[in-house]
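What follows is one chain in structure tokens, specifically the form predicted alone.
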Amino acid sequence: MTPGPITALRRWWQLRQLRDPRWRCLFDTPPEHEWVALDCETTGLDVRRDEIISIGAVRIRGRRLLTSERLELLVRPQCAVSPGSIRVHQLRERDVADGLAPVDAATRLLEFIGPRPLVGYYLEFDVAMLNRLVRPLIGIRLPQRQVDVSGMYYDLKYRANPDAWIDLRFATLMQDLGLPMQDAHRAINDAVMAGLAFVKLRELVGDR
């Protein structure tokens, strides 16, 4: 489930929460029809200990992919990369020695997105490792909107066929979409392909 529109309240104490007033710059109204696309790479799966080590992010504006305004990043790890991580992403130890500290990353990210709500593909995992980064930056939790294709797409599988076992894997959800697949486990591929499923699924399921 994605979070809706923050609330007055909700706005409020997270207001008071902000450690710097640069970032209250991240609750103005968002620009008409944008969004940005992103996608974390990571040491692990454990929200807790593992840690980002590349962020891609890209902007959508409308029906439009805007390739041009996209952000690529390597983020310096503390803890060592696995080879089981290294087998998904190929990012090497030496890769992202000379990484972005993740306040840099952080600072970034949040400067790229600004108040715009963010889409991805499960985004639930994303959001909480960039939350550990974002933070001890500005003292809470990533305030946008979120929207996640892998629950548009339940959505339009669902209202189709509600008896119907519905396959979730990115992959198929491409291939059922009509849309071309990157080499996955990029996160700036991953982030675009996200970007293009959210743009088709408006198309089919209405706005979000």
Second form
Amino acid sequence: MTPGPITALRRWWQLRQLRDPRWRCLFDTPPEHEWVALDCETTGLDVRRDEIISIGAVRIRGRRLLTSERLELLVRPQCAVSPGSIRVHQLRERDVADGLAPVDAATRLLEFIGPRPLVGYYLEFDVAMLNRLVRPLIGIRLPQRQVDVSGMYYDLKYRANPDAWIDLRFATLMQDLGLPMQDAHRAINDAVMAGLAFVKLRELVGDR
Amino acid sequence: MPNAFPFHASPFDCLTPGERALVRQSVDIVYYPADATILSVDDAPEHLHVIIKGVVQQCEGDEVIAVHGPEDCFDARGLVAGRVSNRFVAAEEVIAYLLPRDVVGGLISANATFGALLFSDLSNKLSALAQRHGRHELYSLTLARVDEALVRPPHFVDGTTDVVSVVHDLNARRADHVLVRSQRDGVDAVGMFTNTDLQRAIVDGRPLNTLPVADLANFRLVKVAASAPLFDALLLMVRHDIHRLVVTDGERIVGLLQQLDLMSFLSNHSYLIMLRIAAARTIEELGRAARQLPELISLLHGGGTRVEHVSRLVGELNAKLFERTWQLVASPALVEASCLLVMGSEGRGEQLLRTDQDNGLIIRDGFGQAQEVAEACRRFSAALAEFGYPECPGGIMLSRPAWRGELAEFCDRVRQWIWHPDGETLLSLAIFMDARAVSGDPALLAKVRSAVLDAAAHDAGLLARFAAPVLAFGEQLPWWSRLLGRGNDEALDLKKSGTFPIVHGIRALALEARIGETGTQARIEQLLARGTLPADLGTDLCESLHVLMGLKLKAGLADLDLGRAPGNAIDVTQLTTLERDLLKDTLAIVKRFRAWLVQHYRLDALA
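Since the one above is the form predicted alone, can you give the form predicted together with its partner chain too?
In what comes next, the whole complex appears, and the chain from above leads the way.
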């Protein structure tokens, strides 16, 4: 895929803003048919105030999820973990107290992703959260291409029946695609499930 | 999701916590859309697939030889051999774990139970393949020698070769060992270099690209002659705690025997059970062998052996067991002067799981000794009941006077059945039609059989009455609604709806055409050869029978797992989509056959 003029311009701008030349690798041509599915668990849903406490990421190669090369990180938050979110992800403050410092977590994650496009469910939220970790380190936001599974699913459903209301909840999406749900709200599991949905949707709607 | 790996299922249930962690670390997950080819013939597989969801068909040519579902793994055989010999296709969308080849290999060498479980499955696949080519008897009849197992050809390098080149060579051949030729104290010697020695080489400290491999090879090789019994090879491996033996023919090295290959060979259960039956000196010893049969059947079925091969093998093992039992309870004179029969499904060779005893005894005219005969027969039935073959509720057993007798008496009896037919005698006739000799003088059975065929074959009225029960469980069964599971969780009776109409209809046709064969498939082949049965119907009936037997076996094994007696009922909601489709087709064929029989025997006029 040749980048359009706006993409090219943004790329040029981001490269200029890049703080450390070692991260130029994020702008390389990604290996063919490879993606990184990721998911974050956070202290809450406020993109400005809440913090990431765990990150799960897994590489996708073609139809394969390389769970053997997965990345699972715990991040030490600066503020308290809200009781409501503990109920969702079951990580208590003491569980994340041994986590990595945000800057180390960001380094590990960027090394893992490299130039590969990102895949996730409502990826916008995760990327917004991650950008707060990444920006202090490299000076820019995550530059990789992003593919949202809920968007692919929406397109598929819309194409089949433009008038219907489309339920985009993750459990509904997985069930409708006939994919197994396992132990949701652990970052790595959510990343793997989103990856699986991506692989199947790619079969159904063609390449992205 | 890697933490959801099926560690509760065989063979992974025997892994230690450390090994489980290794599996969790090394698995990938893969997605295949429906109809995708997962492995093709001659592929070198890099992974063991463990199915999470979906169904995979294993095909040879266009023929499906096995179906794998969730928690099943494939293709262990191809993984060990380094080459896949069947095609694996996603019958429906498949999600599977991928466990790398080297991890599986590591688990096999570290955990003997895992290896045995993986190979018990594997060896049965191998024996299934062997059976397809008619070579199965090779294992069951001879005491195995080393060269009957898979002896891998030797591969040599010169002792002066550096370690790095040797590792390149190992890599290229996907091997983990190589033989090393060298001079030791002025004489030619052969040693072995393995992956373990490579670790020593690295620790050695000298640069690997100049380190001659002979310095690290092991020259104290343990050898075994190609003609030695395979058990000796196993003993040597255990005694020296090693995984490989050098196989020699005189002074010459002809190959290497690996523990994997040895285990895969020895875990061929049918062979072991056959040996135990032949060696049994008491009823108790026989009983121990008999109790292994259900496990064998379960393994064979799980291993993807075709159901007709399973039934044939089980039939043979049962026959051997009955013969040995008879030899232990009856005097040699009686054994020699009589013919022990098995009847019903056992006689047809279509028995799968143990059900009732159906047997009889024909004795040479003038043998007398009524007391001795009765006592031997009583002990025979009691022994079989002890082994887990329940007594026949209809009393069709040689311990009842009605099912044993001297030749003339027996011939008379069967003629009476034919001349004065009623429900009872027609049933006896049907059961006797399937009689097969398992011990003693088969000529006795042949004589009674020709008496039956002579008396019955031209009696059109009798033949029609004989065939009529095919309609007894007629069309009132709402198959389709049950198949589709519409508000009806009642189980489907496979015997009434499918097996019985096929078996009995064919039996009636065989009686009419004076066919002496007892197996349904063999009868169909004869009927086809004579043009009695339309060719397409005959082939369809054979396949239908095998589908029904397969379903019954699966349901029966599930019953045994739950501690219930296996029956004829299956719960259609438990079937996979594929099985449901097959069953639907099968029942349609049974219906067609029934209609054909009605016309053939003018059964509509009979009522």
